[in-house]
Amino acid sequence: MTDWDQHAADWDERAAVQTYAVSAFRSLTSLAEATDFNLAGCSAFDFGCGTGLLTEHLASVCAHIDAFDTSPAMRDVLSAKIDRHQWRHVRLLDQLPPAPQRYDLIVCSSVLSFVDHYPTMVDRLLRHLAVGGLFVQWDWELDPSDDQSHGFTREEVRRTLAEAGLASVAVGVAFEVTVDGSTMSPLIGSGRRPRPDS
């Protein structure tokens, strides 16, 4: 059992986690409006979906969603939601999709700072992003002066997304959320897969 498996049963009951998911989706809709990206009817890949708190919001607008997480217990919680809501357009994966599969939108909520090698994972994910598609990640901002800090610097996100070939890369504060009495401001990093003629 992984650490994330141990948190699955009561994960959705945490107020901060619920607030984070709502705020992340709001920041996504704002980004989509600002960049003229049409969320309605798009195909999406939710990488590191956990119990599906963000997936739930995506399900209200996306035509198709594939959701992936490495934690079996987290996937079980989302699987129950899929059955309960009878979401025919949401598919739960236990491995990354096959190479030909492409999505209009790829989202990664608080997961990329936990992968073994951030740039390599971004490269792998972008193989599945359609031309003109939108890639979005949310992660905590790293404070290099704090040994306990976890996440990425803004420059690290900007450089990684640009070097992976994304265009219109932007990095900034997504929203504010209170965790254990402290107000934190996660980053949002985004970019578009350029069209051949751009």
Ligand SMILES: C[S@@+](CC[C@H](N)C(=O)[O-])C[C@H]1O[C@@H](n2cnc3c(N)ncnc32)[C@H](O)[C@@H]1O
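Positions refer to the first chain, counted from 1. Keep in mind that what you see is a predicted model, and the values were worked out from it rather than measured. In this text, the rigid core denotes the largest set of C-alpha atoms whose superposition between the two forms falls within 1.5 Å. Compared with the form predicted in complex with this ligand:
Relative to the superposed core, Asp10 shifts its CA atom by less than 2 Å between these two forms. Once the cores line up, the CA of Val22 ends up less than 2 angstroms apart between these two forms. Core-aligned CA deviation for Val177 between these two forms: 2 Å or greater.
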Contents of the next structure:
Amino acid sequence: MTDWDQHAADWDERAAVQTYAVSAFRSLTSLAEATDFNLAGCSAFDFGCGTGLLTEHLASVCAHIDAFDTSPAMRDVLSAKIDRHQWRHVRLLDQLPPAPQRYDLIVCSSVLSFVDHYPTMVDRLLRHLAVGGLFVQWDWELDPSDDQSHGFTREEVRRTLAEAGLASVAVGVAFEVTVDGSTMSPLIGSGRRPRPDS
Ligand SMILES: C[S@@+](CC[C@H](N)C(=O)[O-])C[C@H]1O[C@@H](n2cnc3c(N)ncnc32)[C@H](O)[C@@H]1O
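Return the structure block for the form predicted in complex with this ligand; the form predicted alone was the one displayed.
Below is the entire complex, every chain and molecule, led by the chain shown above.
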């Protein structure tokens, strides 16, 4: 199991994670445009925020962001950024939000393959998604024929999001970028919380 605290201090110095965050945010804005989801002024929950590389991009468009990560050292890095930027609209949580809290957008960037049980965590997170809200996850694509491969298959993501009750579920390659000679092509999975009568 990864000790994420150990990675916090130099996480932001890695070119690959910086590029990943920029590319993930671009893929989010493309998805929002394509599906008529208004990112501007939305409320967001950044689950598994790490040092806040994606949070930083969200902070430029969202009206309010709650961010949570289980690693105190990762949270400390984001906390320093919040202070430095004087972001009053970004709140760092040290646990999952309380039950009544609902968001227009929930993002999970490269975290769901690390939780104990993926479908249970998706169910738990979706309690916080407003009706009409958008859920988005980015993860490595699992190659079942490769023992060293990590992540999810497209079918696993599609099934999990659909069984959790999301509508308009879509799964595909989020982006493809090459950093230091290695190419990243993670999956993006998304869905909307349907209106009760739809
Ligand atoms: C690969 S990093 C991604 C961080 C950030 N989302 C990014 O894109 O830079 C994975 C993060 O997931 C966090 N994490 C792992 N298990 C978690 C859990 N059960 N709940 C919340 N965060 C978790 C780790 O602490 C770590 O910061």
